[in-house]
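One chain comes next, on its own, written as structure tokens: the form predicted alone.
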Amino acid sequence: MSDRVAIVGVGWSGFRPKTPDLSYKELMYEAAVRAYADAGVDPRRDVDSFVTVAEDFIEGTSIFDEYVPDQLGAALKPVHTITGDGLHGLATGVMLIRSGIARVVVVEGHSKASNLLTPDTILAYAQDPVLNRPLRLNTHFVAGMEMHRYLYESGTTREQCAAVVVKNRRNALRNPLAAYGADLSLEEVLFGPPLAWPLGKRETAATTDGAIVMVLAAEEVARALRQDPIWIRGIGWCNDSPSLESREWGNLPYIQEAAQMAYQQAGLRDPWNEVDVAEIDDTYAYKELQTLEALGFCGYGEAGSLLESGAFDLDGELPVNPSGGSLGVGHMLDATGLMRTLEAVFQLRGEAGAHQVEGAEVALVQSWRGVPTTSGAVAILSN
């Protein structure tokens, strides 16, 4: 068994709003080829197990792991599906290695969101079938209710939520992988098209197509493969109430629990002073502020003021979503957690280019499964 697990190879493809020229299999193949070249491994010889992150309702097929071996080079190898976010897949790979079952694991996540003609109808199946689904609640409406409660309880303002959009989409202008970079003003966000009051359309991440593949390895293998492995120091996850009637609306206890699990593994006591860069959930702009507070970077209701002071800017005390986040890069469905992990790897390797955080040594990555779930995960990475 190996107590230390590292990311030794990363690959990606797509990162565009629409990819009519490529199937999900072609996106996945391109990302896999890059990841194996980056890690210096042959999947047919060196990889012990494969994990794919997918949801059957979105894919349109059942038992999705039967559809990935060819393009991952996983024929006749163990492959299984995690119906969760990309960080849940990453956690599964860590557990396979730490338990001694495998020494090298490949984790894959992808998005072909442009193929979905009725995404809201599909997402409605995640709601409670007895109490909530008959009400025909749109997913954005549920997010609007949560945002309203958060603003009411915390004292956070709509202007502070809009400032998240301005920051992240401006950061995205520096990121060649980001599909939605823009130089917006607060007024353009606040008075943009409405979606579900108080939530506006510009405060909501648009989807993008793409694939990410990561190669994980036990310590002795990682050190043999490369001089700069990125260590997964801690990873935690938590699922709270699935129903709308029995959950917290103003804060995120499931993110608090997931963070504490990751912090304990990583030996992290003071995230504000020990984390150099954070890639966290901004599916909706208010979620970034709500999440920062749940992660313990500041007190409840304090994230908005810190944002306005510049603390979370690219050159601030704690750069948050320097990639542009989901608002700037695009939301990649269940691959979103891996998209954020990819950015963290770039930052810790010093390969982030124009949006590089100088001296980044420790990164925090966090994800949320999306409306209507209370399911999230947190990972601590270091170089």
Contents of the next structure:
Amino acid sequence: MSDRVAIVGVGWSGFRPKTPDLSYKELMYEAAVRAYADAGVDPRRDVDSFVTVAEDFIEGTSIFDEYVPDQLGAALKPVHTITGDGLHGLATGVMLIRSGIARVVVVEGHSKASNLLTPDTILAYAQDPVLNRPLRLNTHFVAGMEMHRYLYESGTTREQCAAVVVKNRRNALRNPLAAYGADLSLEEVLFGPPLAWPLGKRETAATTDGAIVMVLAAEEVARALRQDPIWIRGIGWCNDSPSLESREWGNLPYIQEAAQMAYQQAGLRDPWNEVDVAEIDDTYAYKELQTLEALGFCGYGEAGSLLESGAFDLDGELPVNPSGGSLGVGHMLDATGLMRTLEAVFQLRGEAGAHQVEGAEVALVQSWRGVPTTSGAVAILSN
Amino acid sequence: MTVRFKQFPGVSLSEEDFRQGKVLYQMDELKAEYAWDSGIAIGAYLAGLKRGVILGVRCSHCRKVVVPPRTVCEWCFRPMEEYVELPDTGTVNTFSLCYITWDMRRISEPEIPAVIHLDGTSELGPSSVIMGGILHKLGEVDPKEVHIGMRVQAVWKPAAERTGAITDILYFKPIR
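Show the form predicted in complex with its partner chain, please, because up to now only the form predicted alone has appeared in this conversation.
In what comes next, the whole complex appears, and the chain from above leads the way.
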């Protein structure tokens, strides 16, 4: 049994808005080959268990576990699919190793968002079928309402939310994996097309295709495999009451709880001073600010002015979403948590290139399953 | 149909019964549309079917020949790139007589899904855990005559009607 779990290999493929040249299986295979080469493992010989994250409604295939093994080298091996975000998959990998069931675990997440021809219908199917869905509202309304209440309670401004878009899409220009790099002005974001007021369309992440594979290992295996394993020091997850009628719209208590769970495992007391880089939810621009506060980086309503002071810039006190986040890289559906973890691994290995945060030693990764959910997870990684 | 079931009892509920409110329920129709990029291997397979050819792929590492083609050998995890044209004949490995349709109607003349082990592909055995099989339907055959080990051949749609889909093969029929 092992107490410490490390990420010993990462692989990716796609990271483009459309990938018509590859099937989802081939996308996964490309990412897997990279990850296994990076880790120096043979999946047929060395990997004990495989975990993928996928939502059947998004795949268009029921019981998606069945379509996973071949392209990961997992045929006739323990495999299961989790209907959750990539961080939930990572948490499962950690549990498999810490429980002693496996020493090497592979976690996979992918997005073939371009093949989803009716994404808003699928999103609507996350609404309560009896109480909410018959109202026939586009599910982005949930983000509009959450943003409105958050601005109302916290005093955060629309300008501050728009500034998140400007920062993240500029960061994306430095990231060769990011599909949506852009040099936008605050006005271009603020006066762009509306989506669900006060939320604008340019404050909403567009989707992208891609696959990410990670190899996790118990400490003794990790040390044998490489000099620079990235340690998963803490991982927590939490769900609030899903009801739209009764939830706390201005705050993210489930992110607070998930963070406490991760911080406790990691022995982290002062996130502002102990975390060097954060990759967190920015599916909608306001979420980045609301989430920073829920994670305890600053007080409620303080993230907006910190952002304006440059604290979250690439060269700021706490660089947030140096990859460009979902706004800059593109939203990868349930692979999003792994997309952020991939960036954290690059940062902690010093392999992030033009968007490298100097001397990053501790990274925080957070993810949310999107509207209308209150499902989130947080991980603390270190080198 | 079988010795004990000569006909089904009662009347089956139809979609119309639901539509007419004879059965109480909460209704919501999922209008979801998906595409599946066929990619390199299945893309080649479908293009092959369009020109009337069944393509398989050979693993240069374990020498298995499988159908449909894939880019990775699931057994040795090596890339598979050596495409081979296969004959459209094979042997029934297993089959079923299916008395219910895709959309849940009972039928007394069964459909016959079958796995056909294509000639020229790998067999299950000590050297391979993967068979070169194709899942399709059998036609032009009396259900009572079908048996495991039966030799069959593909019946193709006319070339002009083929679209690059698994249905470009209409069914497999016995070789007489």
